[in-house]
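Only one chain is included here, represented as structure tokens and corresponding to the form predicted alone.
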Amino acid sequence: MSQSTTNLKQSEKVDRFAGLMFCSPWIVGFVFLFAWPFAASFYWSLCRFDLINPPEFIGLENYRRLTSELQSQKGFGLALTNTLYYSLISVSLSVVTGVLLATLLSAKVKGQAIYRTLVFLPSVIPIVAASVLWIWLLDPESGMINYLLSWIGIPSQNWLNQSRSALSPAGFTEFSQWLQGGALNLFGSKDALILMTMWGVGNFVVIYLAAISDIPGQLYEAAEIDGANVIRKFYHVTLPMLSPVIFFNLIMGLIRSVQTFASVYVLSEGTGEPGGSLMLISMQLFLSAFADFEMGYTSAMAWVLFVLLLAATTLLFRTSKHWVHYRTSS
């Protein structure tokens, strides 16, 4: 073996070692902050563990408990139902509102920068401060939201003091009675949380604005030549070109909605009340782990949530080929 070949191999070893050293912070972080907790939580989900005594293996008992709570709509079952309601409505409204606001803010009008700033500004306010502000805004007696609703003939709502939600069977019954001349007490605490979430839609709007500015102007010119009006251009040009961004925000919004915690904790004062209506899975996980010290049960709940999120994300990816349109080089 020649001297040059030997020197080349030694140089490769040095480069490989240097590369591993540069990657070592990430590798150590991945192993100790992700891989090990990930594996440990699965083992704990099969144990009775109170964070003080050593884990006691009990098999699938925690998962049986979750199944029974799903059937009785208590504990995990109630938290999952509340989370599904909040996630489906808040994510859907965030996507629709974000696209519409971004389309309006993309128009070349005087004061465009001011309007964009006003829309984005709520999303940079700290969550705790925003939650305290919304507690004042939603106050049944002196809140500004009820004052604004009174302008359009809607009576004061209980908001954070009512467990019933607007899109529940009881909410539809209440609305039908109001149409017949009865009192209207429609919106509840989950609706208040959704309203607060919509206030911070500015993050989505910024992403949509960037995507809209990247749409080739030739597409709109071709649509105008074909006689398309504003609505048709939005439906046949803007929406298809925005579909990859909508898909991204849909996935990220779904994950973020399931992780919502700080605002729920402040609005319900850490209890999930009234009537357990604000007991989302994030709150249930926190209370089970650090109030009841049931880390095994909490780990099982987290793994069920992981599987559900994985299934939902996989379903969205499989259906995306029917409605997401990616730009090609041609």
Contents of the next structure:
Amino acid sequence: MSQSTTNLKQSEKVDRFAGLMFCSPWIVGFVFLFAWPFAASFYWSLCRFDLINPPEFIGLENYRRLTSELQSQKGFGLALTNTLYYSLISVSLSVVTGVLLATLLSAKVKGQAIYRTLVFLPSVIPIVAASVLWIWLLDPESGMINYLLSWIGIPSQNWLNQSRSALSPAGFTEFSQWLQGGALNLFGSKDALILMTMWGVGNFVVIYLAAISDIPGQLYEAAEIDGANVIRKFYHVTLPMLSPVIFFNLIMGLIRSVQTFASVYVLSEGTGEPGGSLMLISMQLFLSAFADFEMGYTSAMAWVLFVLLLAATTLLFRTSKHWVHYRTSS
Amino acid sequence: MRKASRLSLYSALWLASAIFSLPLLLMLSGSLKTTEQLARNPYRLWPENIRWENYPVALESMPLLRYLGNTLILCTGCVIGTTLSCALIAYGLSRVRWGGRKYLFALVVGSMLLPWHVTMIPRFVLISELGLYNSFWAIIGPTFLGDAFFIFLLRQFFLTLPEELFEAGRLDGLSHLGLFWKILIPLSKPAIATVALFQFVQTWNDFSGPLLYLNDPQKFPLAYGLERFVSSYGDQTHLLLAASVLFTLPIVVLFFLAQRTFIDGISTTGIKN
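Hand over the structure of the form predicted together with the partner chain; the form predicted alone is what we had up.
Below is the whole assembly, all chains and molecules, this chain first.
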């Protein structure tokens, strides 16, 4: 009896030791790559720090600078507006086109696998290669995109050489003037970035496709008996059943779009130009850290971004109970 | 289905496929044209006379082979680092019974939510202090400490393995390390291959890592090296496209070889949450 309890205790000890040993790489990684950086960047956000001299505590100075830039729409303010524009449009577009494409690609037709592959393939193309390609496709003179637009009567657009965005007050003015016979200078660099991002929407399509194939067929049969047509079936069966995945993709898409960096860097050749229009938050962070060496200010910016992202995610979670339908069974 | 709706379904499928594949076809055809052809007729999909020379010329004018070598070193190192560390960690989080594991697992999941912006500067300082700046180890090293997403993926897989096998191993007197090598690893080859594949692709494509940590052009990998030529080769689109095709091709080949793995990997992450 006492022999077996000591044995048990012995094996518990062995297990605890083994568990710690197996997990030790991650414990080290967590401490040095997450916990310490997390704390350090918060402390540095309260400092002036240029990597060469030791950090000098300056209180909330960096945060005050961020607030004033927010009001003047320069630096951080401009970057935040740019990121908001890019994230809102690209995430909502990717949900809409993602769901529609997945519905289309779930149709049982000959060659289904080929259609799926063709839609998915662009999303595995390395970002740098895709950016090189799109710089050419968006070229105002010899780019394919302007050529295709000319088919539907839209004059040549400046894309990556233009700071204005289509879905902005200035864009609306431009558009209404064009309808009255003026020139049209509508699409700018952020629209170009959104277009390129949408080309890689296949990642999301795949997730929706998997979710659609999980929808029980009886639901559609029941809807058919009730006389539902294709559109009603989509609205009353597919959409509610997809809502958990849509919710997941909204969150993932938001996090991913806010972190978008490589494509912005390549498209703007590391400058965030023209006119600061490709200065998304991640670009601004990179440049203020590694071109201006303002580590304190950059850390403060990263922290504000982190808090904003957390708030947005929480907000999305709050709204989710009104529109996300989780299946009660299984 | 009625004929009209059948027709509209097929036209929608054709249109979607055309839109998504057109840029890739243009990339391929553009890489086989002369500058003059590109200027005169950039949209012609089949070049009048195919210029295979663009490829050797691109290889000569940019140090692509050196970049490729660097990319392969980075990929090999990162794949070894990730598979080894993540398998060990995921074993400790799934098949060893100990009190701390559920807290540790919560930390793994939680760390995925932290955006890289917050940790960027301290990590840079740490890597520099360790003397790893401008060394491949700046990029390979951290993979030996595990990656939250891959740990998560492997743990989920390890949990599906039947406990009886491990019980039998224990009765045979195997230690945890023995169970890990002799029972877990042989059974988990597909899952580990998935992680290796994803890490390979991730490292192959990685741009920000080399941008942050490497400054010697001799050490640049393809993703970063190619970008350095974008501004200086602005008027040599055909060469840039040829280099991009060479850079993309291995990933596309890998994709066709392991299509199921790619797609399952992406869709399971969507469903499991």
